[in-house]
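A lone chain, given as structure tokens: the form predicted alone.
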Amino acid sequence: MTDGCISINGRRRLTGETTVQGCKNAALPCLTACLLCDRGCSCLGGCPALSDVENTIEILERLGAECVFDRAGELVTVRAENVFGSSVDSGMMNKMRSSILFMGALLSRTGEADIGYPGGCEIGARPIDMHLKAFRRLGVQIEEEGGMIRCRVRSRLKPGPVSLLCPSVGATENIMMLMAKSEGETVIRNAAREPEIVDLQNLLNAMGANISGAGSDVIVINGTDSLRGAEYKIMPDRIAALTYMAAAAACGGRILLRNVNLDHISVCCSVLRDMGAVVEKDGDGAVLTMSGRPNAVNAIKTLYYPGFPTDAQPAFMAAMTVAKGTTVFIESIFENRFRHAPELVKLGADIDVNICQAVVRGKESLSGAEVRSSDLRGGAAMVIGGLIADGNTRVRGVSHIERGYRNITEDFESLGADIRMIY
């Protein structure tokens, strides 16, 4: 992580091309799943050099796994045959939300797990009650004491039906890893449907698991005795792609993004077209062309996949600050996901926030200022705000952005932005 800031001289059309990184939200559970392999070596391609990826690798190594990270080639090799640990301390857990996935992986591998409570961005309540309730239903004994969650499988896991109160991505992934090596069939109902769930299923099956249904709301897990290492390529990062597309829609221009799956972002592409952008498939990527100011969209409501993703909401809000008309954002996933709005107001944006609703009245232009990101996706919104604004903008809190974007300044520079990291 860096203590510097991002300096942006705005009001430039974006023109150029860049390659979108591998998906952070797929890489983290896939790396964690490597713990399940009791033989062989796993090679995961497309793992971006992010702080969250680095932290996940550090946890794996502390548990006894051997890891090699070729950062330039974005390839992580994991050998987990000699895993000896079953505990993840609170300091490591606090660094990222996805650390909760070590609970399912460790229980599957060792029959026990002692972990702290997960951290991550402060964007609202993200309780792990669903994880704990499902695990208890599946035969795990759990005690919560002294800031730790102590989990044990005393005899064996108890496969069976599990119904989630809401389609939680983390709970779905945790159950998949817990039950991949169980004896019997587990059915997850109201499962999360995100593409990242499909990626995890595909990796686990490549390791020898028998899981089907990912991408739908019912996932069936038929447990197997053991898993082996596998080679796998992580999917493209759909949120990073949408960040660059939203920026180009706000600034105007023509950008080519390599390594994009448009099927994963179809709802957002529909919104971009409503804004006036032309979005076209180009081989393994996409081209976005935009002329003039974006059109406002009446309302954008975040929903579970395949709806509009909450992670894309900050970037699109930044774009709508210069739209022709008024857009209402309704945040239905996290109650504290508008923390970027006051920072955009510092740039001159006209935004009113009322709990989980934000009204954005588009203006012809914004003005550069110093702003600070307080979470990962809000930080991306600050960068887009700087790209839109007249004059110079400095974005602080860069460590949040580095959790999810490999080289956001270099990527935007490839797209024609006047942007750089300063220390």
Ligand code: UD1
Second form
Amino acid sequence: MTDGCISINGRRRLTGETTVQGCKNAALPCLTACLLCDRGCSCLGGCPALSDVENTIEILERLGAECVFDRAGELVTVRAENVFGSSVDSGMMNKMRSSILFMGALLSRTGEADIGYPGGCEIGARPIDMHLKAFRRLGVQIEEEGGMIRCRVRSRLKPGPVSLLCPSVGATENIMMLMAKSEGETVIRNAAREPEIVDLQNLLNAMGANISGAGSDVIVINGTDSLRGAEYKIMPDRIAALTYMAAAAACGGRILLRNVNLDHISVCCSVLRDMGAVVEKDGDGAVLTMSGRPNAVNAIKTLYYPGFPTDAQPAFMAAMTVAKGTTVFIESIFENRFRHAPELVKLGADIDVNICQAVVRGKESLSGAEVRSSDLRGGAAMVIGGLIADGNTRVRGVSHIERGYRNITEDFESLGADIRMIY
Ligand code: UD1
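Moving on from the form predicted alone, kindly provide the form predicted together with the ligand as a structure.
What follows is the whole complex; the chain from before opens it.
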């Protein structure tokens, strides 16, 4: 992590190519799932060197797993045969939201888990009530005391139907971890449908699990008694790809992104086309071409997959600050996800926020200023704001950005931006 800042001289067209990193939100659950293997070694390719990935590996190591991270090759090897721990301290839990997945993985592996509450970006209350309710239903005894959660499987887990109140990504993944090795059939109804859940299912099945339905709202887990290490390549990061695409739609130019799955971002591509961009498939990647200012889009409402992803909302809001017309953003997943808006206003943007709605009136230009990342995706929006703005912009709070982007300055440099990290 750095305490530096990102310096950007903006108002350049973006032209160039780069390779999109492996997906953070798939790598974290997949790494955690390696804990379930009682034999063999797991090799996960496409794991980007991000602070969240490093922290997940550190938790695995503290629990007794042997991990090797080839950062240049983006390959993590995990041998979890000698896992001895069953607790994750509050300090480690606090570093990221996905640490909650260690609850399911540890319970499956050792029958117990003592963990703190998960941290992550401050974009809303982010409760874990659905995780706890489902785990209790599946036979886990849970006591919450003094900021710690103490979980035990007393006799055995109780596979059966579980219905989620809303399609939570984390709760769906946590139940898959918990039940993959519990004999009997568990059915998750109203499951989250995100591609990252399909990635987790594919990895678990490669390890010997019997799970089907991921990608739909009903997931069926037929528990198997043991899992072995497997080789797996993590899917491309759809939010990183959208960050670069939104930037190019705002700045104009022509970018080639390698390692993009357009099927995962079809709704956003339709928005990009409404903005005036041409988006085309190119082998395993995509080309985006844009000339002139983007068109505004009446309303962009964030929804569960396959709807418009909440994680892409800040980047698109930054792009719409220079659109021809007014765009209304409606945030329906997290209640505190407009903290980047006042920072964009420092660059001259015209944005009014009213609880879960933000009205963005597009202007001809922005002007450089010093801004701060509010959270991971808000930080990416600041970088896009700097790329759009006239003059120099300095983005502080870089450690937020480093949680999710392997090297955002080098990537944008490859796309023709005048951008650098200053330490
Ligand atoms: C994951 C992603 C995050 C993304 C989010 C929504 C990871 C590591 N993070 O987060 O980048 O923004 O999906 O696509 O994959 N909720 C409850 N109770 C619960 C669990 C969730 O009320 O027990 C609510 C949340 O507050 C939120 C909604 O459900 O309003 C969706 O949250 P969820 O899908 O669980 O998000 P995460 O898994 O935390």
